[in-house]
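Here we start with a single chain on its own, the form predicted on its own, put down as C-alpha cells.
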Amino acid sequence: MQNTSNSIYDFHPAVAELYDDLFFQRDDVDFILKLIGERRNWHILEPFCGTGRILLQLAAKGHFLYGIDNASNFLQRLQCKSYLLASQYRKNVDIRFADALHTSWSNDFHLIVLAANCFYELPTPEAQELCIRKAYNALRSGGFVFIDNDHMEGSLSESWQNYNACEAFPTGFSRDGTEMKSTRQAIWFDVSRRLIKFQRQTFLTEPDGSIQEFSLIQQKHPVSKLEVEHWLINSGFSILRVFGDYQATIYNKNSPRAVFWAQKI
C-alpha cells in the first residue's frame, strides 16, 4: 500500500522513536543554558520542538517551556517523556499541535529557540525570514532569540548537486520490530538560489510482515550566515554574538555552524 505523507515525521509512531535514538546530544542545550546564565523562570518558546530534546532539558532547569510542532506522533512522545520530569517542572511544559509558521505565537517570551537546523523545515528563504519576524513579535522588549544552523555560503554546494539516491532518515528498527528503510533523491535544484527538491520514500515493514510505502516531495533551502544576519537586523534585532560552535568559538567562514544570540531592541 502506498501513501503520500505531508511530513517525514508523522506517518508512523516508530519515526519518533528512531529520531530519539539518533538525536540525543545535549551540547547545544548546555550552550543555551550557558547563555541564559543565572536568569531564572524564563518563559521560552521552541516553535519546532519535535520530541522535546531541547525543550524538556530547559524545563528541567526550572524555566517555563512552550512548544509548537506539526508532527502529532512527536508531540505524543514528548508528552510521555515529560512525565519523567520532576513534578514541580512537569507543569511548566505546554505544547501545541500546529504549523509553527501559520499559527499565532503568544508574546512576552524571554527567549525563542530556533535550534537544531530547524530552518530546514522551511522550504524558502521567505519562510525562514518570516519565522524570524514572528520571533521578534513574540518576544518581550529585551528578549532574546537563539538561532542555530549549519550554514552554506554562496550558491548551492556541489556536494548537493547530484541526482543519486541515498539512504535517509528514517531508517532502522523500532523496539517492537517495525522496520523502516528510507531514501532521498534530488529531483530538482536551483544553484544560484540555493534551493533543492527531494523525492523521499520510506518502505515500512510491520512486525506482522505487512508493508507500506510512503512518499513525499520536500523542498529545502540551506541558509547562509549572511542571510540570517540580514533577516535579524531587518526585523529589529541587535546581534550580540555569532558563534561557530557550542564552545563559544567566534564564527568564521570555516565554522561548522552559525549560531546567533540576538536581542530585541
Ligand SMILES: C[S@@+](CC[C@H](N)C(=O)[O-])C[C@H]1O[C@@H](n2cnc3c(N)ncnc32)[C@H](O)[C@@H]1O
The other form holds:
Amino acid sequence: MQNTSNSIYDFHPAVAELYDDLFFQRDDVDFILKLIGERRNWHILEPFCGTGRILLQLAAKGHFLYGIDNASNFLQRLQCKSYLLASQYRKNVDIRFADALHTSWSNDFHLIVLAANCFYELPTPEAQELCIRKAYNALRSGGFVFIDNDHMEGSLSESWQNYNACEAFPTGFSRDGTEMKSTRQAIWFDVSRRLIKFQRQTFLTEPDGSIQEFSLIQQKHPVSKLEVEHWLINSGFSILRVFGDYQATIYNKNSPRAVFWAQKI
Ligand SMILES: C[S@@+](CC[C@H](N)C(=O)[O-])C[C@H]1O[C@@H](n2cnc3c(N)ncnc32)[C@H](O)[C@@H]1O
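Now the other one: the form predicted together with the ligand, given that the block above is the form predicted on its own.
Up next: the whole complex, starting with the chain shown before.
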C-alpha cells in the first residue's frame, strides 16, 4: 500500500516508540535545568515537544509545561508517559495537537524551549524567523528563550550536498516486531541559500507480514548561528549567552552546537 503523510513522525504509532528507543539523551535537558537554576514554578512552552523527552523532565521539577506538536501519535505517547510523573506534576502538563507555525502560542511564559535542532522541522528561514518572533510575543517581559541547533556557518556544508540515498529515521523495530526501513535522498539543493529538498521513503512491515510504503518530499534549511543571532536581535531579544555545547562552554568557531540563551527585555 502506498501512502503519503505530511509528517515523517506520524504515519504509524510504532514510529513514536522507535523515537524513544533511539533518542533518550539527557545532556540538553540537564543544561536547560541548570540555566533555570533555582527558579520555581515557571510556565514553560515547548513547541515541537514530540514524545516529551524534554517536557516531562522539566515538569518533574515542578514547572508548568505546555507542549505543541503536530504528530498525534507522539502526543499520545507523551500522555502515556506523563503517568510516570507524580500526580501533582502530571496535572501541570498541558499538550496541544497543532502546527506550531499556524497556531497561537498564548503568552506570559517564563521560558520557551526551541531545542534539539527543531529548526530542521521548518522548511525555510522565514518560517524559522517566524518561530523566534512568536516566541518573543509569547514570553512575559524578562522571560527567556532557549534555542539549540547544530553549529554551521556559511554556505550549505558538504555533508548535505549528497544525492545518494542514505539511511534515515525511522529505521528499526518496535517491540511488537513492526519493522521500519527509511531512506532520505536529496533531490535538489541550493548551496548559497542553504536549502535542500529530500525524497523520504519508509517501508513498514507489520508483524503479519503486510507492507506499507510511505513517502514524502521535505525541505530543510540548516540554520546558521549568525541567522539565529540576527533574528533574535531583530525580534527584540537580548542575547545573554551563546554556548557551544551543553557544558556551558562559550561558543567558538569550532563548537559543535550553537545554543542561545536570550531574554525578552
Ligand atoms: C526531532 S522531534 C523532537 C521532539 C522533542 N523536542 C525531543 O527533543 O525529543 C521534532 C518534533 O517536531 C514535531 N513537528 C515538526 N513540525 C512541526 C510543526 N510544524 N508543528 C508542530 N510540531 C512539529 C514533530 O512531530 C516531532 O515530534
